[in-house]
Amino acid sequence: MKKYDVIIIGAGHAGVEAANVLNKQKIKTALITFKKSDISYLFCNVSIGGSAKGIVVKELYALGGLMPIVADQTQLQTKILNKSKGPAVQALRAQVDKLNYPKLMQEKILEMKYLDLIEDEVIDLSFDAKNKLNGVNTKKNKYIKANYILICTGTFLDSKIMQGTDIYRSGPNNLKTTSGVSLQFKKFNLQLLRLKTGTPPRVFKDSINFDKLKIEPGSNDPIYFSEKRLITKDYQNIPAWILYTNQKTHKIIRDNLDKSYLYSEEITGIGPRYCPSIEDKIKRFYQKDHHQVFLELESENLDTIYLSGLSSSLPKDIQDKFLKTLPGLEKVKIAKHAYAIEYDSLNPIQLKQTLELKKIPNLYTAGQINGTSGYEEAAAQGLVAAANIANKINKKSPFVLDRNEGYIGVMIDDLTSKGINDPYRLLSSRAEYRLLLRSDNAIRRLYKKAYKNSLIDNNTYDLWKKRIAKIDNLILKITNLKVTKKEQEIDELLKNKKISIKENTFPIINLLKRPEISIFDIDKILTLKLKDFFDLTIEEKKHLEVEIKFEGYIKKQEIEVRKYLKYQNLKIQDDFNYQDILNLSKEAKEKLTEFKPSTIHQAKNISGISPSDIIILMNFLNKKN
């Protein structure tokens, strides 16, 4: 009989991050997947990051995650989204190589000393006579013992593929599906949701007329989720392309909506609100005469193009027809048709903030099983779940990120306190403190917590601590630095930018705080006057600039956070008896007992809990404390 401390079911983006965390802490772990080649496979798009998601990947780097480094090491194109907007919403997006990304992740997994990779199929979870979790039952290895289980099954739980009337039980890419765990969840009276997602067609590159498409380049200057010092490959800027649908496209799709599974009577899954299929776009946004399609090369070693924005569940012959109405695709050859997939997920409101199930101790879930969409959200949950398993094994406090500490904290708080109705996607609008949760300050925000929870090593901690101290020292020096209009560089800058300043001598910070002046406009001046400034990376200079330019707004949000923390820090024990509070409404008692919030903040977010109930609960807890 095989025996481990932890079993991870599924080796997707959540599973590999979890394995990495547990391996670092020398916790003996089994990672079970159907096939080794499935590790971190990019079943849908070929990008990492994006709006809000790119900040999550930056946070993963600050927390010792694998995804940022592997993405940087396999990128084909990287760019900054929302560049014309403020720093709070700017985020990186990398187009990665579909073959090289999982290959590199597989190499990292196979190097892990305290991890066994097992190619097998989990039939169901194992419980002892007292219903205590004690392992899993598998097809090949039979019973495998473990005290802790982390389920990262993605879209494989009781899943089925849909292409028009062609409907069959399968996981993504025609891989196996499994239903045993879903059946057990039902026996424990856990609420399962039926969700749906989709993927667009892949077409052969040599069948496209690129002269009719608009080129969409990435950044010429190297930019990274991690750091340049860690990346051995040359930075690449392979182009992507854009085209638009037209009225011919829309007519073919509209005339065949009855053949789409999305509009059939059989559908039970709820699709993603923020990544709708092309059928859904045309039906919901009927007033629009075109929709954008983004074309990306899947790999340097493949001749296929990914058509982002065209996910569909229409029959193959209808897909053939509407694709040929697109400019440049008149003679297109399809390598793989689009399909929709329906699958089981848990309503995440049944989880603690540690991602442990409230009803089943030592059972954790991460990724799309928790109702999220996206590689980045899954990776973040895998890291958080594994960190909490490790802390529980080592008898340490739970690892929980607050809403003011990271987008990861926002996501997990949303999931566990509000639940979901459709696949959850991180958006910058979900973060009320987004000026504090920027891409440039992820390390500053999280490195101490990462070190405290054994997610980064001593050397990394010391390096980042010194770097932040250096930036803070430079901010102080720049704040006190004065310049004169007589200086050649200053004189030229004022003339070029048409800036009029009355004083002959003035603080240089007055220039930097102007919207038309960037840190790079005064780079030469600062390098001459401040010795340490020369050593900063481009990323560090941008971070320094934001800290100075937006100082007032940042301080304002920090005041808001302190008010919020008064509620957030008021903890509620898992076994708290709400029946003891005499004046609490009957509905509040029932819902609080059912959802078991861990903080006042979580209690506030439960539907049906009134402000007066919260005040009564707060007063009771304050008296008790």
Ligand SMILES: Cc1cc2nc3c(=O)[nH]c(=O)nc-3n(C[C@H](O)[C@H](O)[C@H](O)COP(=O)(O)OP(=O)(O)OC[C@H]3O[C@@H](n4cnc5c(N)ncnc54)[C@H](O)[C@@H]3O)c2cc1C
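For clarity, a rigid core is taken as the largest C-alpha set superposing within 1.5 Å between two forms. Residue numbers count along the first chain shown, from 1. These numbers come from a predicted model, not from an experiment. Compared with the form predicted in complex with the ligand:
The rigid-core alignment places the CA of Ala603 2 Å or more apart between the two forms.
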The other form holds:
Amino acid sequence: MKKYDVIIIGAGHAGVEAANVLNKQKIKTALITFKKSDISYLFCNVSIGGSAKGIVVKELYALGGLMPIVADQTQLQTKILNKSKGPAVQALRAQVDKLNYPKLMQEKILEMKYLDLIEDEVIDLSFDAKNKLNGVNTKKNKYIKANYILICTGTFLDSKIMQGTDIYRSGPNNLKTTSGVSLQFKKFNLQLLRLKTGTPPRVFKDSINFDKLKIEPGSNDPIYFSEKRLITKDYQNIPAWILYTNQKTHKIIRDNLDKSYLYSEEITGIGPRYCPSIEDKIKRFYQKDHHQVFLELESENLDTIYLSGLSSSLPKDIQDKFLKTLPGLEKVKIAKHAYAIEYDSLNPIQLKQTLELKKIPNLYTAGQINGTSGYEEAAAQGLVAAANIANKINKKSPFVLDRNEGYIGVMIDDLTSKGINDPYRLLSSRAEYRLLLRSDNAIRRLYKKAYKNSLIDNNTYDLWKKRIAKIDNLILKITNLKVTKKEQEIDELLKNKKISIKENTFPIINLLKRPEISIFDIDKILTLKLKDFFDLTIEEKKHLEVEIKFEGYIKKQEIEVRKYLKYQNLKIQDDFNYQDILNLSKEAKEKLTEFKPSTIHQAKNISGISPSDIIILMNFLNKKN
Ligand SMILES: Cc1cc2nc3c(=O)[nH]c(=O)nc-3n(C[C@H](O)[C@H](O)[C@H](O)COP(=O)(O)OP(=O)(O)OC[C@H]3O[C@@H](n4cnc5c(N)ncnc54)[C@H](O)[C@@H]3O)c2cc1C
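Could you switch over to the form predicted in complex with the ligand, since the one displayed so far is the form predicted alone?
All chains and molecules follow, beginning with the one already shown.
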């Protein structure tokens, strides 16, 4: 009989991050998955990161995760999203290679000394006579023993694929579906939700007329989730393309809506609100005469293009028809049709913040099984669940990130305190302390906690600690640094930027705090005047710039955090009149009046109450008291 400390079921994005954490802590683990080739498979788009998610990947790097390094090593194109907006919402998106990403992850998994990769199917969980979890039953290996189980089975639970009227039981990509775990959850009276998601068609590159498309290049230089020093691959900057749907496309889709499974009466699954299918978009936003479609090459070694924005569950012949109405796709050949998938997931309100089930000790779940959607959300949960299993085994306190410490903390708090109704995806609007949760400061925010929880090693900790001390020291020096108008570089800069300053001598931060001046405009001056400045990386310089430029706003948010921590237990009277609070949203007034929370903390956990509602409520009560 095989025996382990921990069994992870599923080697998707959650499972591999979990395996990495447990392996680093020398905990004997079995990673059971259908096939080795399923490891970190990219079922949908070929990108890692993006709005809010890109910040999660940076956080994963600070917590010793695998996803950032594998994404950097297999990137085809990178881009900073929301560049014209403030630093709080800027995030990196990397288009990665669909073949190389899982391949590299497989290599990393196979190198893990304390991990056995087992190709098998878990039929169900095993419990002893006292109903204590003691392992899993599998198809080939039969019983495998372990005290801790982490389920990361993604969209494979009791799933079915829909393409128009063609509906069949299947996992994604026509892989197996599995129902034993779902049945057991039902026996334990756990609440399961029926959710759905979809994927767009893939088409052959040589059947597209690219002359008709707008080219969308990536950044000129590579940008990394991790650090340049760790990446050996040259940057590709493979372009993407953009096209728009038109009235002809919309007419075909509208005329055939009754053939879409999504609009049939059989549908029970709830789809992702923030990533709707093309049928959904055309029905919901009927006044829009076009929708944007991004075309992305799937791999350097594949001749297929991913059509981002066109997920659908219409029949194949209708997909053939509407695709041919798109400019450049008149002669398109489809490599793989779009489909939708419906699956079981657990309402995550039944989990502790450690991702352990409240009802079943030592059983943890992570990833899409918890109702989230996205590779990054899954990876982050895998890391958190495994860190908590390791801490429980090692009798250490739980690993929990607060909402002011990371997007990962925001997500897990949302999931476990509010539960979900539809697939959960991370958005920057879910975070109330956005300016504290930036891409550029992920290491600063998390490295101490990462070290305390054995997620990073001594060398990494020492390196990051020294670097942060160096940046802090430079911030202090820059804050105290004065320059004069007579200096040649300053004189040129003032002229070039048409800035007039009265004083002859002034602090250089008066320049840096201006929106039209970036750290790179004063790079030469700082390099000349400050010994340590020259060897900062571009990333570190940007971080230093944000810390100086936005110092006032950052301090303000830090005060909000302290206020929340202090006032979360502030009592609210049952008969409190929420209508008195002018700035509170209408929905918040209704919900708070209905649920009558007795503390700020309880108010925060009511579904539909946003983080900014809480800040408004807290400030009001605070003033009143
Ligand atoms: C059709 C489709 C469209 C999607 N569209 C989007 C999108 O547009 N945007 C987005 O962000 N995300 C999308 N996703 C979601 C994204 O793919 C997932 O969120 C992510 O892969 C979840 O990671 P995970 O680790 O939870 O599970 P997965 O990556 O699905 O991995 C699950 C693993 O579990 C294994 N497994 C399952 N059951 C068993 C068992 N009984 N025994 C052994 N092994 C088992 C499987 O082999 C698999 O390796 C889509 C997914 C699908 C399927």
